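Below sits a lone chain in structure tokens, taken as the form predicted on its own.
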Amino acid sequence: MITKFITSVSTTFSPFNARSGKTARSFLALLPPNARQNMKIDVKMLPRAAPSTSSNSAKPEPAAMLLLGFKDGKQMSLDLEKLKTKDVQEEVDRHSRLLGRQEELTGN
């Protein structure tokens, strides 16, 4: 996984929850040691009791979310409740990627 282009990591999961929590835990393994030198990095971890949506706002957002921040300003938000770890992982590599095409045309 390309983690170059990665400014801010924040997730949100259920450690109880086997789908999402395995995902959460997984892309957090992928990570490289020195990562929380190079990126923020936010970890909230839900109570067992926790509902699987919030039901208080009118658009429900999902409990295990993912959160990256690139270095081009772009956020993306990922639903771990549907994703596997290897979703995940194409979706950042397909940003990031681009980046380092853009990084390699203007040589920086």
Second form
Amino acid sequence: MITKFITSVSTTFSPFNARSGKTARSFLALLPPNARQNMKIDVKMLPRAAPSTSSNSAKPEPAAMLLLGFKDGKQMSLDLEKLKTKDVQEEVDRHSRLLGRQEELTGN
Amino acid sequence: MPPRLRLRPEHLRTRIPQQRPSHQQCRYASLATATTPAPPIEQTIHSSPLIARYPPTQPPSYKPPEFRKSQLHRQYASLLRSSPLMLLFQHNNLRSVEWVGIRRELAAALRKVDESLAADGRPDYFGDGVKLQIIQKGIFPSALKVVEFYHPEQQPQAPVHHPTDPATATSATIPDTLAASDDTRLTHGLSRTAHEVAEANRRNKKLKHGLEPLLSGPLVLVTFPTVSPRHLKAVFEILAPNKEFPAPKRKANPGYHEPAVQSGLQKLMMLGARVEGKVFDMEGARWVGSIEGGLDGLRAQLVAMLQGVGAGITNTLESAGKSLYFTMEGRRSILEDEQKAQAGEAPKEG
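If the structure you just shared is the form predicted on its own, then what does the corresponding form predicted in complex with the partner chain look like?
Complete assembly follows, chain above in first position.
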């Protein structure tokens, strides 16, 4: 996974949720060891029980979200309940490859 | 030079076996029907235990024991059985420098807890027993399944053969005691029966131990030899600081705020805990850590609560009688006052 162009990562997930917990954790494990110096990483862990929407809200917010910020300012928000690790990687790579090509063209 | 071995020539001559005459052969033939002595009574009542042909500390294992994974399996099984409290963290690409720093800080904090416990006079200082261990993500779940679900002592014992039992005919096959790895009588953690229990649970997925969703990815385990909230608190303050468990300040502990240690700690994520076989999430683990005074404190609280409950019941039962008494007393005093007032008025009038 190309992580060179990511500037910020923000996740909310519950590790006990079988699908989204694994996806979020494997994404965080894919970040390189020096990542913390180049990007801002924010991890919020939810308790085991899914937050039940007791108040009548129109749209229950998804329990597992991944928010990525890229170098060109794009904010990508991924729903971890629906996507698998590979899909998340594909999305990130697609945008990163775009940015990579732009950088090459501008000669940085 | 004289020969090294002193041999005498007559010893080198081979001896030709003497041919016995035929009548002596007949005598030997009759001796062949001599009876063997009767077996001791113990042998006729109980069958003798079969001798195992492997050392008791190294029973044959189902998978090859020389692989590292078999030895890790044993290690993890013993770790799971001997640590009633363990915390599970995920480690994301920590470097060795960061690990060294974190282990150093952890050891220093636990030593401080031990010193304070020793100063209080309590004997349970075992900060050395707390271990931080990276675990292999394929072998640990298997060891956990064996520890949780395989209980050979609860299964019925195989029937011991009785010599006069018709089933124990001499032509019946008694399993031999050579070191066969798939012998079903073996009951240790690496035996075939244990492996079958773990396999069955993997396929059926009926029995769950609650830690399954956590057991993926790079994991590290912090194990405690007993459930001690004070040590747990120290570990939380270092590894997973929170408002409840504040990290040590820069002046108090400058080594903690080194860049290596800090960057390493950012990459550690706490996932959950397993306390005495039950699975807790982060909040539950923090609750366990916030219990004041350790297990003894909990017990004292329980005792006080039970005593309080007893006193409360007594008070409630007495209160009916008490309120009746007070009511009557009040009534009596009112009547007395009225009488006094009447008596006071009568002489006035009269």
